[in-house]
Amino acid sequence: MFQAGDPMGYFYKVTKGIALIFRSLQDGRRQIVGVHSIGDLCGYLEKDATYNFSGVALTDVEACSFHRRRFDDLVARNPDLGSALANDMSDKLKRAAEHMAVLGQLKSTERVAYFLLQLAEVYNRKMAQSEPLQLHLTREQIADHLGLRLETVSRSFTVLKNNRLIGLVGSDAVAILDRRRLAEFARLGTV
C-alpha cells in the first residue's frame, strides 16, 4: 500500500479487509505497529513529507484513497471534518499507549492472551466476525507486533491451549473457549 521513506501522496481509509502497519529495522527485523481494519485510517503519519511507516494488505483490502495535501486543505475549510480526524487520531494514540503498556508490563503469554482478546473485539465490532477467530497473521507477525520471538509466541499459544482458554482451529484460527478466564489471565497472569 505504501512504503516508509517514499514521498507521501495518499493516505487510506480501510473499507474492507485488514492492513498491517510496520517499520523495518536496520537488522532486517520489523516491528508491527498497527493492525488496521474497516474504518481505520492508515498512511497518514509522515516525516519530512515521506511515509513514516510501511503498510501492506494482510487480507484482500479495499480502501478509499485521499490525496494528503488536498485533504488537509479540505479539513482546514471544514471544522467538523477536522474534529472527526482529531478524534480518530486520539483513538489511535490511546491504542498506541495501551499497546506500549502491554509490551512493558505483561509477560509473554499474557501479551498473547491480551492480543487475542483485542483482535476478537475489533473483528466482532468492525467486521461482524465471531468464533472461531481467523487470525490472518502468522505466528511471526504476531511476534513482531508483540515484541516477542516466534518460539515464545508458539509456546504461549500452547500454554493457553493447555489451560483450555483457547482452542486451535487449523493453523490460522483460534476459538476462545473461556473469555472471562482469558481476560483474567491477560490482566493478572493467573489461570
Given for the second form:
There are 2 protein chains.
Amino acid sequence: MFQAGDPMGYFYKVTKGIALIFRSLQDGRRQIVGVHSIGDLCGYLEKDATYNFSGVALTDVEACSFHRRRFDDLVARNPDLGSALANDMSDKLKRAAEHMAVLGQLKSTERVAYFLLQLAEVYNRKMAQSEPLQLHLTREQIADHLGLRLETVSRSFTVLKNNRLIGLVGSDAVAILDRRRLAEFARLGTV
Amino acid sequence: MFQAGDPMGYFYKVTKGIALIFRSLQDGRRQIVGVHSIGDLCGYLEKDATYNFSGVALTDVEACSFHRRRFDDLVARNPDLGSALANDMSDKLKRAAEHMAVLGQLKSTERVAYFLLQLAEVYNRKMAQSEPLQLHLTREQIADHLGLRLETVSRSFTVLKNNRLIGLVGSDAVAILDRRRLAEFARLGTV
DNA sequence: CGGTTAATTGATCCTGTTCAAACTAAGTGG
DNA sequence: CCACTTAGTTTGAACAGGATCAATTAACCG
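One more: the block was the form predicted alone; return the form predicted in complex with the DNA.
So here's everything in the complex, that chain up top.
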C-alpha cells in the first residue's frame, strides 16, 4: 500500500478487509501499531511530506483513496467532515494510549488475551459476527503487535486453551469460550 | 487535575510547566502515556462522557481550561481552530505510534536513551534551552513511562554514564555528552 | 503424495524483575 | 550545629519470564 519514507500523496479509507500499519527498525524489529478494518482511515496522520509508517494489506482490501491536498481543501469547506476526522483520530488516540499500557505493563498471556478481545470487538462492530473468530494474522504478526516473539504468542495460546478460556479451530481461528474470565486475564480495567 | 472516571467538563491547554497523563490498572501498575508541556492539550481526546486517563501536574503548571461543550461549538464556527486541533492530534498520534515501537521493541537502555533525547527535544522546542537537562521526573515515573522498573532505569543511567554518553548532575539533571552516539543507542531510525 | 510454510514444543540462556541493603540529599527540631 | 527523619537513588544477589536456538508436528497446495 504505502511505505515509510514514500512521498505522501494519498491516504485511504478502508471499505473492506484488514490492513496493518507498522514501523520498522534497521535491524528488522517491527512494531505493528494498528490493525485497521472497515471504516478506518490510514495514512492520514502524517502531516509531514512523507509517510512515517508503512501499511500492508492483510486480507483482500478495498479502500477509497483520497488525494491529501484536495481533501484538506474539502475539509476546510465542510466542518462536519472535519469533526468526523477529529472523532476518528480521537478514537485512535484512545486506543493507542491503551495499547501503550498493554505493551508497558501486561505480561505475555495477558497481552494475548487482550488482543483476542480487542479483535473480537473490532470484528463484531464492523463486520458480520463470526464465531469462531478468524484471526487473519500469523503468530509472528501478532507477536510484532504485542511486543513478543512468535513462540511466546504460541505458548500463550496453549495456556489459554488449557485453561478452557479459548478453543483453537485450525490455527487461524479462535473460539472464545469464557469471555468473562478472559477479560479478567487481560486485566485492563481502569481505576 | 483530573482522573479517569471523572465526568468530563473541561480540558486544558498547558501554558506553563509539565503534566503527566497516565492509565492505572487495579493492581497499581501504571502506564504514563504522555508527558505534556507548553502548548499541549490534555483531556481533550476523550469523546465519551468521562475521562479515560488521569492527569497530574508535575511541576507548577499553568493552563487554560476550556469547557468542552462550548469549545466544540466554537470549533464548529471556526474551521482554523478545528484544523489546529487536528494537527495537534495528528502529532500526538505519531508520537504515540513511535512510543509503541519503543515499548514493544527496544531494550531497557535503548528506551532510556530514547527518553532522554525525546525529552531534550520537547524542552528545546518549547522552553528555554537548559543545559544540563532537568528531568523533573523521578526514576519511578520514568520507569512507568518506559514500561520498566525504577531499578532498571537507574542501572541504564549508570550504563550510559559509564559509556560517557551522558553525565549526571545531582540525580534530577542530565548532561547529554554525545548526542550522536546516544541516538545510535536509541536505535529508532525508520527504514 | 512430497514439499513448503507456519505452529507447536522443548531446552538453555539472558535481560529485567524482585527483594534487600546502603547511600544521598533535603528537611526538621532539639 | 548536629542527630534524626524521610524520600529518592544506587547497587548487589537471587530469581523468573521471555528470548533464543533447535527439533518436531501440523496444515496447506501443487
